[in-house]
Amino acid sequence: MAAIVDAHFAPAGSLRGELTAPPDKSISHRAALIGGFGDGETRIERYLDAADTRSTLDAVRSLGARVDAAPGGPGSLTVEIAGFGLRGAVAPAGPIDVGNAGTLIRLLSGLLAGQDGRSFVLDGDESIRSRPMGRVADPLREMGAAVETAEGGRPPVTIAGRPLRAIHYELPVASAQVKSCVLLAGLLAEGRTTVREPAATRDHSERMLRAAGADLRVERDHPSLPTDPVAATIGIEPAERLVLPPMTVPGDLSSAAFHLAAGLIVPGADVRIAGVGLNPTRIGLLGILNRMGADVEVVEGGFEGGEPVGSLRARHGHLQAALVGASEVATTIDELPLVGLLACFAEGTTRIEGAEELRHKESDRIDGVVGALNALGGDAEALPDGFAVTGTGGLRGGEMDSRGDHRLAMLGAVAGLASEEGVTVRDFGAARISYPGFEADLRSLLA
């Protein structure tokens, strides 16, 4: 668990320079899981070195994988995993501690549900114990799994492995974690499992499973209007084994986005970020920034680990308000708090709708963002499924509480650099959950 540390971020004269984006958290989680449940050895370069992703290494180690992790470049590890096979997980003596990692607890549930004859308990920190698990428990039960949760469908989660049967599952809300959980369980089920998503969500699991040899197919709809969400049906066949080839984890756009935002709202700023993953299911933020009139340059630069990568350049300039609708939420879910921050510096009122999923993250991010922005002198209003922010030309500054949420902690730091008086972030240590080097990287840009 990240140490509780407060930090103050004074107004910046300007920001200048170039950074390399930290390794992608979502891809790191998936690589460790598929490597652990795979056959043979998997080598992962630029695996994110953070509390969340170390929890995933510890989890597969506790299930029987041999895991060797050595320091790589800044903020990364070079990881070698000798897997135990799709059906070879060993039941540990005690609960598996997932820490604060929501991706880990949901995806791992799908893989454990089909470990016939063995039982597992998944638990974590106080934040994890507040997260809804019914969204994965329900489809797993339809597949024949024995899944029990604590009161209110929250962790700890107890899973008794059983033979699974294939299902067709319609996602009530677009969610990459729920989709991935069902697809991973489908590897262990009898018959072809299909998942219908109402809008495109990040497809890292699909890309990696295909690379590891899974028989997975995606059929995307053709929307009537360009603004309509792109629904899809993903089907997966049962597998005997997975073999994940050596891979390099690309940079995380969700983490790089904080430096991008700083470049847009700190006067005189000119920031460049290299090695950013540009997966089409992750770049909804770039479309929103385009509508806001942001000065952002994108340069594509090839592929890493089967994912498109490139560089971003952000320069300070005038911003205008934008409407973010439900069709954009799935591809921007982690960056929506930053859109709220940018809206404080934009002309007009920005509205984010259809984002009720934000209430089920590391904290209730709707209330968290609104509370933080208002505490710093902004004009924000919570909506049932999002929030509205009226631009005031900037932020006064002051003090805000991260609520133990790494993304709110980093938002507060960026707000401080662009504010009039600076910002003190309570429990800034939460940032280490996903990006331990964030503060050092951000301060390195101070001109």
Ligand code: S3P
Second form
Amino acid sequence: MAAIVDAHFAPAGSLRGELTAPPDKSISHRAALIGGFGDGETRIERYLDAADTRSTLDAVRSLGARVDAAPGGPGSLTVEIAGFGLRGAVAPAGPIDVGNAGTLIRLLSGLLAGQDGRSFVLDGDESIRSRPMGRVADPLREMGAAVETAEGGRPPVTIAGRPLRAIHYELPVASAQVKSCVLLAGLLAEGRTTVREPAATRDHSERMLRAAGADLRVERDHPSLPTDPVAATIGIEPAERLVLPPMTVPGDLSSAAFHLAAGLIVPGADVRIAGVGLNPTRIGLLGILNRMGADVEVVEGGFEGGEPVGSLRARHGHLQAALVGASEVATTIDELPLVGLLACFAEGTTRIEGAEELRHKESDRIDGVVGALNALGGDAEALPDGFAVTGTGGLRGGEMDSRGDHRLAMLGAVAGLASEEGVTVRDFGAARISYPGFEADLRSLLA
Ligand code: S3P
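Here we have the form predicted alone; I need the corresponding form predicted in complex with this ligand.
The complete assembly is shown below, putting the previous chain first.
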């Protein structure tokens, strides 16, 4: 277990400069899994070098893949994986340790469910042991797998692989992890598996599976505006093999969002972030910022790893409160804590509703955000399915606890730079889960 590391972030005079966004976590996990369960060699450039995505490399290694990971550019690895094939996972002697990675445990469950005749145990850290697995165990059981969970449907999870049959699954929650789990199991099932999502969720799995040769079709509903991400029904046929062509992972908007937020609330700031993934199913934050009157420029520019990318520029200025409703939650899910932070600096009361899912992340992010903002002098109130934050023109500062949650740790750092007295973040070290270079990158912007 990593040692607890606290950090202090003093008020910043200003913030200026340009950064490159670190590689995307969701896409890195998927590339390693598809590479491991693929045929032959897969080469991944700009694979995220962070605790979560290292867990995925270790997992596919323990299942029989040969994995070479060499330092790439800053915060990234160049990874070569010799896969064991879609049905060729070897049962390791002990449990597979997923660490803190919810995406890993849920997506891998789908692939393991179809490894006929082999059994696997998936376990992880204290936070993973509190996360709901019934949401993937239910559809996998319906497909014919034997899945056992600990009390309350939590990890450790034991999966006995079986021949699977296709199902039609209506996701009870808008979750890309559950959608991906069922689609991956569908590759190993007999018949055509279809999944219906209640709202648009990130579609990285769909893009990558198609690139790897899967017969996957996405039928999207009609958007009310051409730019709106809308829910889809996805169908997938069983496959003999996957072969992922060499790919480069685009930058992670969810990580870039911390610098973007700092650019909006540190007086005089002007921050640019290059190479950011702008997949329409990930950019709910940009719409919310637009309504808050934030000075954000988005320049779209090309494709990386089958995903649209571009650059962002954020400048400090006046913000107004916004209402965030259920329809925006899935495309903004990991950035909602930052909307809460920004709301402390905005005029009026910002409300986030329909976001009960925040309670099931690496920590309960409704209680975590409200606790942190109030500890720093903010005016925040927890709702059953979100939170309300009334802007007070700024934040005093003080001490907050990351609760071991990487996104709360980084939020505390940004709050510190924009605060009057600075912020000490307890267990700031949790940032290593998704963005080990975060502190150095943020400090490089100090003018
Ligand atoms: C992720 C999906 C989201 C998100 C998580 C990463 C993914 O979770 O919060 O950080 O990579 O598919 P849910 O699918 O549970 O909403």
